[in-house]
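What follows is a single chain, given as structure tokens, in the form predicted alone.
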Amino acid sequence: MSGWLTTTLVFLPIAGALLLWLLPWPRLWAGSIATLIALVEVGLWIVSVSGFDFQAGIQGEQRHAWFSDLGVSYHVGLYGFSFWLVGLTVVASAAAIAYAWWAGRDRPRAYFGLMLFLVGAVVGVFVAQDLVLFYAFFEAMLIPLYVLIGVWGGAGRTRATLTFVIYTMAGSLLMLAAIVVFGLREGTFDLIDSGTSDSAWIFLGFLAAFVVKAPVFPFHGWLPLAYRESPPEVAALLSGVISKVGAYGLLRIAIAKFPEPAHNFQVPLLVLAGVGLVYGSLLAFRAPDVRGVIAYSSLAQLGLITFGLFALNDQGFDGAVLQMVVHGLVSTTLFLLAGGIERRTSTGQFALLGGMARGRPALATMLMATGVIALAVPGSAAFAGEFLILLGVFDTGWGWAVVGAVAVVLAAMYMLRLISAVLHQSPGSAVNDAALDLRPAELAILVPLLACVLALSAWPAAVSERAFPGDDAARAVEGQFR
């Protein structure tokens, strides 16, 4: 895989954003151009699949001196697990941008430029192999999210934006301090050239940023407002993609660069993950609206992914990476479906919904299929990911596996409640016969997402057995990434 292809995946959407902002495009063209660029991004990633050797180490490297006096460089490259997360990003982002184009957002040049800039920043996080470069992309994500939520969000957008920024900035400042200390101690900020550290304080500095971004309980205070007040496609990216940045940081930096502190803090982090897993599931079951269920289910799923990461063994790592990809696709689909429901009924409240299966076979089929996969029925990709994670934490202690199993049962309960409340109960006051079924344009966006999930359900090993080079994922994390 060429290093230029890696760089193109980062800067193509950023260049597209600048193109939209600087030139006076007609209103209709902005969404068209953004969607085209997003689809080209997907095409480039698909092309790169054929040239990627999943049994090798880092690939698609490109390195140039940036601040030579400080030992900072533009260094990008991809491992197997980060390659799949880039794929998740470009696919989910293409669907989100296409949905926004179909929905007809106002001030389209600004809106779609921000969406493309966000895509480039997220891909940059996943490919960065220098800590300063990683931090630059990590912080760059905040700019478009701040504006997208604060300008195009719902009635509570101001509070949602401030809460999100305060939480994120607090974690980011601690990470910046950790990066400076780590880089000065190692004599380099490069993730490949630097060694590992046994400093618990530096580890905690990185951890603070990642558990907020994920989010992991109890650092999820920004989640309910942000997910509810964002435009549906922005909420889809927050849940499906941005949350995986936090999980990726835990794997790529917190665990790989601080193996001793990761082992020392394993039990407290498993406790937080377990509490978040059960707590998020209970809140999802009690949530009064569609977005609330999806939002709190994301909190629970990130708890499960953290379970897998801090099992610190092969099955846990493989299951966590698979679950990141699967949950990202499922959550993106569910939030876009929630947006479709809100467009038809002007609400997401269960008390006002119901009976939408009648006369709307496409909506019913998409929601049923995605919801059933989300509750991890045997044979689905979600089941494969959760099973691997439970195997991993069982090796750490059988009690953790019991907590995970309980949460899996709760997941089935809240997803079935969502499906029933929207499709099968008596129609509420917001539902009438004039509410149309999913349109062909919506199906063109949603069906490929579901097809990706079904493909992974047929072959989950495509991700789980190709996330790490060799057979020993734990050794790869603690050794190969040095």
Second form
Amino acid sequence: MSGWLTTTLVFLPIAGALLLWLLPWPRLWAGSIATLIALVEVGLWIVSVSGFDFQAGIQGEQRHAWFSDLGVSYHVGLYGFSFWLVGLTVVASAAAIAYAWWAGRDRPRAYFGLMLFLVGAVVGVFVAQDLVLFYAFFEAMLIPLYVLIGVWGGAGRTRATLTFVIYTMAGSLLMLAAIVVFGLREGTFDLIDSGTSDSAWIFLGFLAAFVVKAPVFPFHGWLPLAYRESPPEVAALLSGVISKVGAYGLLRIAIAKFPEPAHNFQVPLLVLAGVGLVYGSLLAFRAPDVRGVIAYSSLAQLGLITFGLFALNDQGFDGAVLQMVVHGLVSTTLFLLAGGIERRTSTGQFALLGGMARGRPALATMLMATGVIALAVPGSAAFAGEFLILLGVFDTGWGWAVVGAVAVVLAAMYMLRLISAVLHQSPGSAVNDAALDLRPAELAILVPLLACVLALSAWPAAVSERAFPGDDAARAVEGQFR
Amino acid sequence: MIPTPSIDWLALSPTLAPLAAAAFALLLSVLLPEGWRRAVAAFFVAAGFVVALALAAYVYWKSPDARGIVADAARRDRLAALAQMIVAGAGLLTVGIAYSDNPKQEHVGEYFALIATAAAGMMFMVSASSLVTLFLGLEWFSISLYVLCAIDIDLETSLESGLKYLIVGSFGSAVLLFGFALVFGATGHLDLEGIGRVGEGLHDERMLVVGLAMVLTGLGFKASAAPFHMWTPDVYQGSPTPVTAFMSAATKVAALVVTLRVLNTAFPAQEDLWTAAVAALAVASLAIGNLAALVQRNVKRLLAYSSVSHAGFMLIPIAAGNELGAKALLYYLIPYGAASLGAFAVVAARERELGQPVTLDNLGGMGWERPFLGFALALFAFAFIGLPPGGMFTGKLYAFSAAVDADWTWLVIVGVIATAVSVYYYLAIIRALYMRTEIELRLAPVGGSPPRDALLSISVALSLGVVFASFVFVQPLIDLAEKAARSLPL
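Alternate state requested, the form predicted together with the partner chain (shown: the form predicted alone):
Below is the whole assembly, all chains and molecules, this chain first.
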């Protein structure tokens, strides 16, 4: 895989965003151009699969000096796990952008430009192999997210954006301080050239940014607001893709670059992840609306992924990467479905919903299938991921696995509650005959997403055995993926 | 016959070009009919800045070794040349912003001529290498600015701001001059290098230390570093907006570059004292600037406090006292100056459109009504926060790196907290631009005719270009800054 392909994956959407903003396109064109670019991204990714050797180390590498006195360069490249995360990003964002195009948004040039910019920044985070570049993309995600939620969000958007930005900036600025100290000590900001560090302070600086972004309990204060007030496709990207940036950072930087602090902080982090897992599941069970359930289930799932990562062993890492991809796809599908439901009934409150299965077979099938996969029914990709994670934490201590298993039961409870509250029971007051079944366009967006999940259900090893060089995750992480 | 020193005209030429332009602008304003004055004055001053920029670049290229000129009253080195380039660039953009300002015909010649003389004074000051020439340069540009602040005589606040700046500025100058006198008394030298040589043996000499403190105070006034920033919000708010734009960019360049030069050349032996003092000034500026900005509604006032906080960010690398710090400061000044000019330019455009002071309320909806200017202001606000892709991101990275290099890690933490606080008020600008509800917009005053000001838009576009180009092309700018920093004994 050539380095230019990697660079194109990052800068094609950003160039598309600039084109949308600067040229006076007709209103109706903006969405189609954005969708086209998003589909080209997917195509590029599929093309790159053929040339990707999952058993080797970094590929698609490209490097140019940016400013040499501090040892900063434009350095991009892909590992197995980042390759899958880029795949998740391009697929989920293509679905999100297509959904927005179909749903129609005010001021389309600004809207779709921001979406494309966001996609470029997220891909950039996953491929950056230089800390300054990584930070630049990490922060660049914030600008489109802030504007997308702040302008096109729901009634409580002002508070949602403010909370979101303050949480995120507080975390990421601590990471900036950590990056500066780490880079100057190492004499380079390059992620591959630099060695490991055993400074707990620098580790905590990085950790701050990632646990807020993921989020890991108790740094999730921004999550319910942001997930509820965003347009549905932005919420889909937030929960499906951007949360994975936090998990990716934990794996790529916090664990790989700080083996000793990661080991020392293993127990506190497992505790936080476990608490988040159970607490998120309970909140999801109590949430009064569709998005609340998905939002808190996302908190729980990120807790589970953190669980897997900080098991610090093969099964944990493999399972975490698989679960990142699967949860990304499932969560994107669920949020887009939630958007569809809200569009038909103008509400997401369970009290006003119900009985939507009657006369709406496509909606019922989609929600049922996705929901059942989300609750990790045996045979599904989510089951494979959770099983690997539980196996991993069992190795660390059987008590952790018990916590994880409890949360899996809770997942079944909140997901079934969601399904039954929307689809079954007597028709809610907001559900009338004008609420149509899923339209063909919506199915064209949602079915491919579900197909990806089903494909992974049939063959989870596609990801879990192809995430780390040599399929030996612990050694790869220890050797910093070299 | 009186012996005269040989004069290096080339080294002085960047200063002389805007002076000549000012003379042309003034003279032709007298000779030409009223309708021509604005265009001719603006043209000559802009041309003066272009020539100054080119000459400064040429001097930079031709001066790999620093040396004293005109009997060691000034220095010909790359530090001065780089600072002169930035000031000339700021002046050029200011002409574009100011072109449609101040509709009265009778002052238009002076208006542009004073911008040129103020810039010339700054260019002279950054090359000064003796206390006398330094003070001369300082008063030269200050007096021009006093008049410029008050030039819009119909505007009550303009007179007020001119007077305030005059009084507080004179006080600052007096403190600086007193400090110079003490330094001279302690060392017997007026030239910076001589002071440095003699000062080595006088580390704790009380008179020298008090002199150093007063010099720092005086320069702190000009750089609007807290706690010497009290004039900044009032003067920035009251002055004609193009003048504010010019002051916020160019005065900072001059004051901070001179601070860097004076401290490193004249007081290397007292480094332990002034690094701590500058660090204290930085912390005070970051704290006061950011906290006070949180409660502002008037956009010019908000940006004034933001400029105080950025003075704090730029004092961090000076406090580091190493070569990386000097580079960081010189690099930071470029995107900061451009973003500051651009932001005030958008405010100026909005002000002309509305005919009243710009507040966060009547900025409402501007992002959608005036797509280019609104977009630009939003991007400047993001750049001020230090978000990529704006050059201040790399500037902060360098400033923090310099501080870590000098073992001032706690200063980085202060800078990080200050940035987190600043997010709130910069986002308030973006919220005002794009995220107003219909009800809030109905309360906002209705705009007049849309601005058709090509020159201002070009200035804004150029500023945007500099802000983003400085993020992408870091290496060439850092090379420029590095060579400039080598002219200092670091």
